[in-house]
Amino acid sequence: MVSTVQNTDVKQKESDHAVVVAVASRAVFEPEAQGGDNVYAEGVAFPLLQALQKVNERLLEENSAESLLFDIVLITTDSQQQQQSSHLISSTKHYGLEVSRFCFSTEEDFIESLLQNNVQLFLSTDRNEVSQTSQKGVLSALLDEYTTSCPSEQLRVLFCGDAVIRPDTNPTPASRQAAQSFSAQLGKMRQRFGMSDSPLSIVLMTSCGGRDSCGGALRTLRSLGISVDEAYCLAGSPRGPILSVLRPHFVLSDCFSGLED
């Protein structure tokens, strides 16, 4: 069973143009940790939501009629959070997060809840959820402890170039189409801003190969209308050190890898 609650305190986005991003609620809030007034403590994905919101704010500053905006949905299959749905909603309001909808579902109907809400990107700290959704053709990415230290004033998206030019697994046509569609929308958003002081930063990194591999990945992204702000060719070097400096909110790749390396 799927139940969706619209947030009446937030102006709803135009469904035909908005980019719907669903985030697992337990990644945004810590249900076990509550402060006063039944407010949940901040979770690892809290800076991510703030960064998404910052992009929307800047887009509307540039053009008050802008319709290409992030439409944020909180998804939960957690029975405890569902029983305390009012706490989840009040926590969002307390922190000033512009979440458009709250979706409550069982684990069996979880994928259906994403499809019903036309989700274009799903983010979670649960590796199994990310794997299941990607297999069903929904673009997904894993969040982990790195996300906590990410900036809240700028959304940083990292493309894993190795997956762009040489994926570890063959993506399904549905997942490939979902990745290309979201990436193209992201590229359009980035074009709304100048080279400096942008609230959205797109970074490319290739772990293997040399300059030719990195160049091929750049050409692939440009064919989707994506201009990157930075590109790094590691040529086999460990990616952990550069990731600690870049601090991306999430990684996009055909194999949906995390940031554990």
Contents of the next structure:
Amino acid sequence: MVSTVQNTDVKQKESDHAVVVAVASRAVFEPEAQGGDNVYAEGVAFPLLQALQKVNERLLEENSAESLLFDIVLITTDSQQQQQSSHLISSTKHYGLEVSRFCFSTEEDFIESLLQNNVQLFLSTDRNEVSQTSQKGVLSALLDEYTTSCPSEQLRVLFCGDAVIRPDTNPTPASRQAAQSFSAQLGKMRQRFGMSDSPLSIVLMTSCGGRDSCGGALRTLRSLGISVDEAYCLAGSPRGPILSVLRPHFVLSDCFSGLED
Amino acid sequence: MSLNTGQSLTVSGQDLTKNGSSSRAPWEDARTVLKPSTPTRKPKPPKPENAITIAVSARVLFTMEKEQQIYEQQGMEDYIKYQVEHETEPFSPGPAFSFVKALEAVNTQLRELYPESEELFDVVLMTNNHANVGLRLINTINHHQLFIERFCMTGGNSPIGYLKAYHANLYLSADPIKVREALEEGIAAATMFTPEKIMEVSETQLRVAFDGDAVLFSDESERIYKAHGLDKFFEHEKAHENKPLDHGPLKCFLEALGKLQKKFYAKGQRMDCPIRTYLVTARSAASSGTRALKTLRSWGLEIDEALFLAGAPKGPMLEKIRPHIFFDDQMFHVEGAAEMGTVACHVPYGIAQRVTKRGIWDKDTSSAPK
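So that was the form predicted alone. Now I'd like the form predicted in complex with its partner chain, please.
Everything in the complex follows now, all chains and molecules, and the chain you saw is the first one.
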């Protein structure tokens, strides 16, 4: 059974305009390690949450009445975590995380919970969860051990222009639609800031194709209202070394599926 | 007729299969002509670990003077706006252009002799520019038919990490600060200047000229000269004739060129090798030059021509050689070369940088996108 609890420490966002991002609790907190006082230790997604918060902070600096903000939801995806609800709440408050609400669900109903909460992006360290969610039409991205070394001052979102980073998932029309609509919102957020010193950086990478493939991807993103900050065309060179310099918080690839050059 | 990965088809329908077979029936020819034109399949870029990677910035590959002015006078937003408005207008060639074309000419010849090998030059566009300028850069590369398939547009972030990720063998930029950073990270790098006039250079033979001290060699001898004068310098070099000098920042690049040269020699192309290297040094042939040559020999490196100028200006000699690129650690020589039309690059390394009175780094242009 799902229960949703609001975080009274945090101002709630306007549901019509906010961009709802759900992060799996196992990514936010280290479930095994406890830092005393029943407070969990920081998980790999901490820099990501800080970066999302930074974007909100800067958006409100530009316009104190801004409603296009990230609405962060902490979601449990198994019954074990669901049992830890009070610790999750107290840990969140302890770190002052800008989590608006908590969804306490199990492995059976967490996807339903995502849909009910109008989640536009789901982030998890669990490959299966990401895959299942994506198949149900909710945009999702995998967080890994690299996420922990990402900057906390700037949110870096990587668009993979030739959709090869996740070959195991077959994006459905619904997930492609979800990807495009999230990306368009991200594009709008980006427009609130100038060319330099933006708390949000939109990065494009094409792995296999040459320059024309990257050019095509730039045009596609532009048509979705997304202005790209950084572009990397690898033309077959290994991704690893470049990604470790790039340090994106997460990767989106579903925008381009079906638009092969 | 089927197209497998080995074949390519030009607009005229001429079959350019790798093994050159042309055993097609007449009706296949007709079908070829009627088929909508397929673009010639471009050769695949080599894997970075096999290739000699040359990273060039946008401002040295192309001429972006007008845009640079807009950036400096009106700021980033106007600069980007201008670039996007002129997206379909290609930039004209910059100082590195003829060098890059010569690299491609060498690649073409290498591919002919060694079709399976990936030991080739790989040119990567490494620019600080915002990706909004990306389409104009891609359009320009297409317009000039350059073979550049890899690029990093870092949107203001440092390129150093990406240079390392690509194992860049050489980095050329207009920004002396980035060049210095690259050198400090052990990457061969130089600040490229635009020559004052255009000098015609070969389209089939790549010519690379190097200064000796503080470029190929370390600056150890230059230090002695600066501290104790010419006589002491000669004495020291004579006394240490048989002790190899330590290596300088561009030694590895010369080594990489040598590796490719040997591939041409192996196919009998020594006399007219498509790569030619030159040492253009202020050392004298009679005395201090010996140590330089012995050092090169001890490294197992060959240089095609060694020009000992005994202190004479380098400009006129370079005008005779006509290299595509010349590396020197002293701005005096770089400027002298550029005056006479050579594409000269400054390697900000060693004792010469501290002694010179002129500021090397123009702080005003330090944050300009390259």
